[in-house]
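The chain below stands alone and is given in structure tokens; this is the form predicted alone.
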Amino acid sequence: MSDEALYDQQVIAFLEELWGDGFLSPGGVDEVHRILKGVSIKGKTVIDIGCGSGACAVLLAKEYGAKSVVGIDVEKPVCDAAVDRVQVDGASEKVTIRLVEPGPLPFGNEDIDIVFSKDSIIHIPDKETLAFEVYRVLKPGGYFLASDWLISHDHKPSPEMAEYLEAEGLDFAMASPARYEKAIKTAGFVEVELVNRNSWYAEVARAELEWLLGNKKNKLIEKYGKEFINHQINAWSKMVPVLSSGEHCPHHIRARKPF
């Protein structure tokens, strides 16, 4: 856990007035729905690795039936506003909130039929280990369900890129499509899936972009302060030509643990 958050209580609450209460990245319940599709959940043991502020943790339990979710999250704001959510949200007996350090998943071998996670292992820079923890504690016939930020290619990030990385401020480590692939299949997994999302994202970037600069601007910056709302608008602002391009592409991940 770092000392200092990346998700402090401002960042979590502009988030979530962007993209839905207790979602902290773009596409909201659709979004979850379009990763889990096809595979079902219902009475199933299920981990949420990046849970946030908790809103994917509580909609696993209570509409897909998961039988328990553990969500898991090194930044304690967001895990405390996941807590909030789940007393809220009426969750508790099958949603459970832990902190905990970057390294191995706390969790046994062969302990968990889906590990989920929603556009959060960007943070995670090896994806290589990441594939062979999933690996380890999913139970044989388990799912790997994600979708996360990806880079087109194995290469320097372009200028462009690297701008927007910059423009960002947060410990983005984004990976390549193919590089995922090769991780993931060199745990052990089948069923390998990929899915590009970026033309979804870069439009919805887009509109994002003209909602910050809109006519509710002005509140956002008595909300949020000048300083923080600049912040955003430079960062979209240098999102959405790498999005065209295609250098930033959102994915989605699948995978099956095989019996």
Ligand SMILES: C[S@@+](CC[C@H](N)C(=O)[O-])C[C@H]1O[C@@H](n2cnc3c(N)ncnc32)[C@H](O)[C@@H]1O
The other form holds:
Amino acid sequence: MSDEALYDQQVIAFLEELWGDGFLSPGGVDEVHRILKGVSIKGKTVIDIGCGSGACAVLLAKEYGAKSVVGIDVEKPVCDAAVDRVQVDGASEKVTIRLVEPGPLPFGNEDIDIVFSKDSIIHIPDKETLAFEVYRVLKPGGYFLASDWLISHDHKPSPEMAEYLEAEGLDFAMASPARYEKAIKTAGFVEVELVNRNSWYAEVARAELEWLLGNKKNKLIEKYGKEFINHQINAWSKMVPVLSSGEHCPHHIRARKPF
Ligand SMILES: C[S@@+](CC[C@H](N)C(=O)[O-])C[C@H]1O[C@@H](n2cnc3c(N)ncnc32)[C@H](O)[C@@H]1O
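Please give the corresponding structure for the form predicted together with the ligand, as opposed to the form predicted alone shown earlier.
Then the entire complex follows, led off by the chain already shown.
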């Protein structure tokens, strides 16, 4: 675990201003709803990989009736923010937040009913090992329900994509839908479904860039500093074209461990 948090307090505050309290990824409640669609998690044990500042974990417990949710994350500032959120939202009885090391999931074999994750696996380079780990901790019949930011192919990123990744400056390790699907099927999952969310986020990201450049810009600069906001504007300016081309393609990913 690096001492330098990628999601420090400033990043958390900015992303929450953009995406909603407790959300460090786009789409909020509506996207969580789509990820869960048709699967009841009522009374189930759930883990949230890369729980960030905690809105998803709280939502899974309070709105969807999970029996328990353990949110895990590798960065301390987001875990601290998530712990606060859980407390403020009165979800402490059901939701636990754990700061963990990257690597094997800290759960026993066949412990968990549902493994959830929203836009966090992008930070985990080894999708194949992760798929085996998710399979290992799930009970038979359990679901893996996730969203993540993917790249449309497994070749060298286009120059535009390379520029975007550099502008983000995060440790993104994007993989293609084909690689994900293979990893998940090889781990033993069935009922594997991937849904491309590119057209939705391409439009949303354009609006986000307009918001960054619009009449709130000066207020944002006052609050977060010029360098920080210019960094975000640069990242969004480079993200919009790779969303438009389809090379950057957020997906929903769902799979089931057979009985
Ligand atoms: C884009 S944020 C999404 C957070 C949250 N799921 C949400 O939707 O608001 C990605 C999160 O993944 C976490 N993360 C990075 N590497 C991780 C790993 N190896 N295991 C678990 N979480 C990780 C980051 O610290 C960050 O909180």
